[in-house]
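Presented as structure tokens, the chain that follows is alone, the form predicted on its own.
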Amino acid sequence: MNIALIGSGGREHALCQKIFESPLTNKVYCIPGNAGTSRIAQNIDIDIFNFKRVLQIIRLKKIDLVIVGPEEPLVRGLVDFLSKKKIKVFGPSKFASKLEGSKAFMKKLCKIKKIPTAEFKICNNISQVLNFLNNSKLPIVVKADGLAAGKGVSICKSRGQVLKISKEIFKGKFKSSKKLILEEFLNGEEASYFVITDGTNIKFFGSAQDHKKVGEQDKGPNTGGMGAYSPAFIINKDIEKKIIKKIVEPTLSSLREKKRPYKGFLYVGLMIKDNEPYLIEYNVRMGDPECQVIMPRLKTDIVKIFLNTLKNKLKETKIVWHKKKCMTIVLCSKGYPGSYKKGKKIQNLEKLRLDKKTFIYHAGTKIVNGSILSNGGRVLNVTSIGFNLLKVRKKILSLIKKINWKYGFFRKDIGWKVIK
């Protein structure tokens, strides 16, 4: 099979890693791609919001499949568009992705169907927010109501954080929504669970911690993810049956009732506390960083698992996993979540020598005449798997350390709740 995979990021390069594995795989092509898939795919450099392209390249390579990695392109309605064209897409409408494309939507499907999460108020402007601040203790969470690239969440301590947020956001600080979403804080254990669904079935697909704070201990403003570690140990089997009894399933079950059933990964952003766990977010396909440590641990044949998804078959499919634990540690550009520059050369990535439990996922990086540049603000992900975790990131520390980019910056301390 010709499989296309749209999307640029860490989480695309481990995707691509095991789609390329796969028996049943031909020839992969990345759409955009980066300087890390294009060792194992052809990388085809067009603008992903431009659907008709997309469908021109589509048809001009004969591609038999195609998944989509990142959010946008699936709230915009890739899939629907694909799908009209008779194209084979695995991934969620776009009536389904407004689970991620619009907090606001979320939280009354939460509401309707009694899901536990955090408290709320949808506010379309400052006298709505002035209310909810009255009669709720602080801290509050304020939320950009669509998507904003990691950077719509706001942890605020006092009124005055909370009122300026706001304002920002109905000015429209990001161009996906003026409306915005309060919440009270939860105060707990945060947890990514995973599961792949063919609109019917559910299946267990991998479990994460993500560390989101750009400093050690959790400290610092949040990014789009400094690394992370799997399996998340928080959710025991008790946890876990809360998270598909109270969470997934009514969700599921909610948007088949309106006729518009859900394919695809979803992710379950959890808090976790005192043995309960609340939705935070939902997103509509694979988390990164967590992706990069989910992948490494899946024994059975992605391809299939799509194939199967696509055709109602999940029932049948067998997921199995390794039982060794997955680390990933993101090297960062300098400046990042802030400002950062692009174009700085990584040298030293060509000599390392990996074995087969360690990788190199590329997320913000491009080939320029043979140099791999970086591209953005998180540029790689040095992953490894074992069944120690603190020999696991000494290892990917060394990694680093031989990577030497003196243009980055990465947290040493991943893990660092678990790790005694």
The other form holds:
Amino acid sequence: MNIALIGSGGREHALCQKIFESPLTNKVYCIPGNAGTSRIAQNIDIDIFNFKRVLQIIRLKKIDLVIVGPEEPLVRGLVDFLSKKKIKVFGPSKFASKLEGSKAFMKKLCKIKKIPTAEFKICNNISQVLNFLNNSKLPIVVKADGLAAGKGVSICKSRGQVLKISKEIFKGKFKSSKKLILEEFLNGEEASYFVITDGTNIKFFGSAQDHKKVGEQDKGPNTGGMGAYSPAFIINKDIEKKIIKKIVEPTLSSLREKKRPYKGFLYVGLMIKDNEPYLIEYNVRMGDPECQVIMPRLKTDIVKIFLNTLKNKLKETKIVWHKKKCMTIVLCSKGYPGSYKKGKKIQNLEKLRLDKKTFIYHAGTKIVNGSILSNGGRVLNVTSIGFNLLKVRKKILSLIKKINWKYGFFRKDIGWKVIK
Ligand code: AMP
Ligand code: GLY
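Moving from the form predicted on its own to the form predicted in complex with adenosine monophosphate (AMP):
After this comes the whole thing, all chains and molecules, with the earlier chain placed first.
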């Protein structure tokens, strides 16, 4: 089969590698891809939001299956558009993608289905904000309703801060929506849990712990993710059962009742407290960098899994995982998540010899005149698999040392809460 993968991050390089390894794959196209994907796929640099152009390419290259990696094309309806044109495409519909695209939609669904989540109020004006403030304790979490590229959530320690941020959102700080959600602050341990679903059947698709803060010991501003490990040790069998019964099943049944079944990956962002899972957020895709630590643990042919999901045959599909643990450390451009320079050469990368347990997934990279240059804030995901996370981390750190990229920085303490 010819397969096209939409996206250009570390998540897509990790997915691309698995698709490339499948015996069912003839050729992989990455739209637009990065320097890493260009070694195993043909990159096609077009605007992924120009759906007609995407369709043209898919027809031109005789593509049999399309996989959509990031949230924005999903939320904007790429899957609906391509499906109408009879293209086989993996990912949730525009309606189902509102689970990530509208926090108000997601919270209303939680309320109707009694899904455990933070207490909240959807606000359209400042008097609703004042009303919530008068009846709740600090800190309060303010969330923009729509997609905000990871910048839509603020944890506020003062009422003044809540009011300031709320006013900015009402004024249109985020183009996607002028609504906001105020939420009670949940204490606990965060974890990411993944499933794949054909709308009815649900299969576990890995768990991970991301490290969102830029600094060691989880200090400083939020980022897209500075590193992760899989599995998430905090999720035991008992918690897992609760995640499925109390959170995932009622969500999927709600969408089925609306005759809009959910098909694709579902990322369940959780806060775990006293052995109870609370839903913080849904994402309608794999996580980044979580995907980079889940893919190396997957034994089953990913293309077979995609095809069976599309045929509603997930129930018959056995998904097998390596017992080994996996870690990734993200090498970022200096200055990220603030401003940073692009176009800096990464010299030593292609000289590295990687064993079978080590993977370097590219994120913000591109090739210019045969050289690999940085092209984003998160640049490389240096990843390794093994039974002992401390040893795995040491191996990754020694590789990063060999890369010795003077324009980059990284966290040395990924996994600090579980590595003694
Ligand atoms: P979200 O985009 O909803 O995942 O929020 C981004 C981050 O903000 C999460 O990963 C949490 O660390 C934090 N967060 C969001 N909602 C809450 C909440 N209700 N209580 C505590 N932390 C939260
Ligand atoms: N790692 C966070 C995310 O993918 O949204």
